[in-house]
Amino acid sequence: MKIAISGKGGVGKTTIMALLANEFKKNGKDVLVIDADPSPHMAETLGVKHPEEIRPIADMTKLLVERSGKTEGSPMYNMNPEVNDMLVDFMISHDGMKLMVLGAIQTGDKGCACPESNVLRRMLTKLLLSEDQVVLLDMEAGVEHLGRGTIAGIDHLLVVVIPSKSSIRTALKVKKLAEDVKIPKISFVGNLIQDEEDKSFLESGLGVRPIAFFKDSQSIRKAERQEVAVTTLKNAADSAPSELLQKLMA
């Protein structure tokens, strides 16, 4: 199963996706962690000690410029790099779990993340999984990734939202742009949740229940500030990590 997770900036992403992998994990599944963010934070929130010692995909610039194709002069890509190296190249393996960061956009003048995205869409659909294995995306903030189509090799998009009417709209918009590159799932995840009324504005604001709720947690607030793992926190989520995995198994 590949799984994405996307959402306005600020809404908790990749903390719910550390939670998920966690779960996975636990459940007995062979994980693999992808963070496409250019704001890469999800080996901190993983709890991986020397997060600067990972080697980025985005860092080998020569080596995607000629994986991806392009030539000098020449604003064309290659659609279908050949990838099948870099999983192991650029994987690290932590706490049980297997990790990878595509990498930022260091300077102003970088311009597009073209080659990095096409690398990654080609990574996505060359993966072969067996039922024990698992891919978690966790992609950058906003709509941008749609518009390139990045994750259209997956099997479930989950769009996380927190109460507010401007997460509500970049949900509504990240949904509509992931039916146009048709992925076959879309679910909504509800953060930062704290009663009822919560509850029931996201699902009135989006025309339906989302799958699981994430309280807001003070605790998994306090461990980012420490950089403590997310994953090492008891009881912070409560048991939406296991319902939301549940919902996505069914």
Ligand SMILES: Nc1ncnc2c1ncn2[C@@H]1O[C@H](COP(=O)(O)OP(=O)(O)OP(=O)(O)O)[C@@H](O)[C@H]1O
Contents of the next structure:
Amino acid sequence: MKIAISGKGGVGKTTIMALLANEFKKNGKDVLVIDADPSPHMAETLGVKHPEEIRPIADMTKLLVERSGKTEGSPMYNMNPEVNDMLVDFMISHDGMKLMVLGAIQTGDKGCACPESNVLRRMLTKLLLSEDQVVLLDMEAGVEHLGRGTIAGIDHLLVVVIPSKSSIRTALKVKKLAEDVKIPKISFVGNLIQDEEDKSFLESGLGVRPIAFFKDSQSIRKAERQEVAVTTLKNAADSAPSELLQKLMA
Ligand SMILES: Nc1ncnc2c1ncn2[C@@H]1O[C@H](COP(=O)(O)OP(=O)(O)OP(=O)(O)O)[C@@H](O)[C@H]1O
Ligand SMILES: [Mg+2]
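Here we have the form predicted on its own; I need the corresponding form predicted in complex with the named molecule.
And the full complex, kicking off with our chain again.
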């Protein structure tokens, strides 16, 4: 299963993805988290000590072109056997999960000017997953990447929304675009929820009830300030991660 996350800036996409990744891991899944935000923050959120040492997938562009002997725009032949050994260089293992960072791709590179979206799209569409493997894609805010078709090959898009009108507006825009690019499943996830009224506000504004609600948690907020991995917090999000996982698996 390949799951991506979207929503307005700062609504909690990375936090929720980290908690979800941890939940999948606890359920015995082989988890690969890909941070596709050009300003990556997933490694810190997961408590990786030296995030700057992760080699960005962006660097793979040249390798892919060299190995395949193809130029930009051509299909990637034999991508999986070619790439599996290669992927290791771009992947770190942390706390029982794998993490990759897209990074910012240098364009205008001799021989290849592949925009970052191309590399990611190829990876996503060519990565073959077994039943027990899950890919979680953390995205930058906004809707531009949807327009670029970056997340082709995604099975389920989660749109994080907080109880504010502007967040709802963005979430609805994201949903519309995601439908246009034919993402098979799109669901809303509520964050920073304080009470039942927040839940109803979201449900009526969105026209559908979010599939999970994450509470406004003081321990999550403090963890970020103290650079503590959100995944190490006990009960910071109550049963929200496990409910979200159940809905995704259903
Ligand atoms: N449920 C929550 N309770 C309290 N604080 C939260 C919660 N979810 C996220 N936060 C805090 O809100 C801030 C933004 O969260 P996060 O980085 O996950 O958002 P984002 O949507 O990924 O942001 P960006 O658009 O910049 O990528 C962080 O400081 C995080 O700790
Ligand atoms: Mg983020």
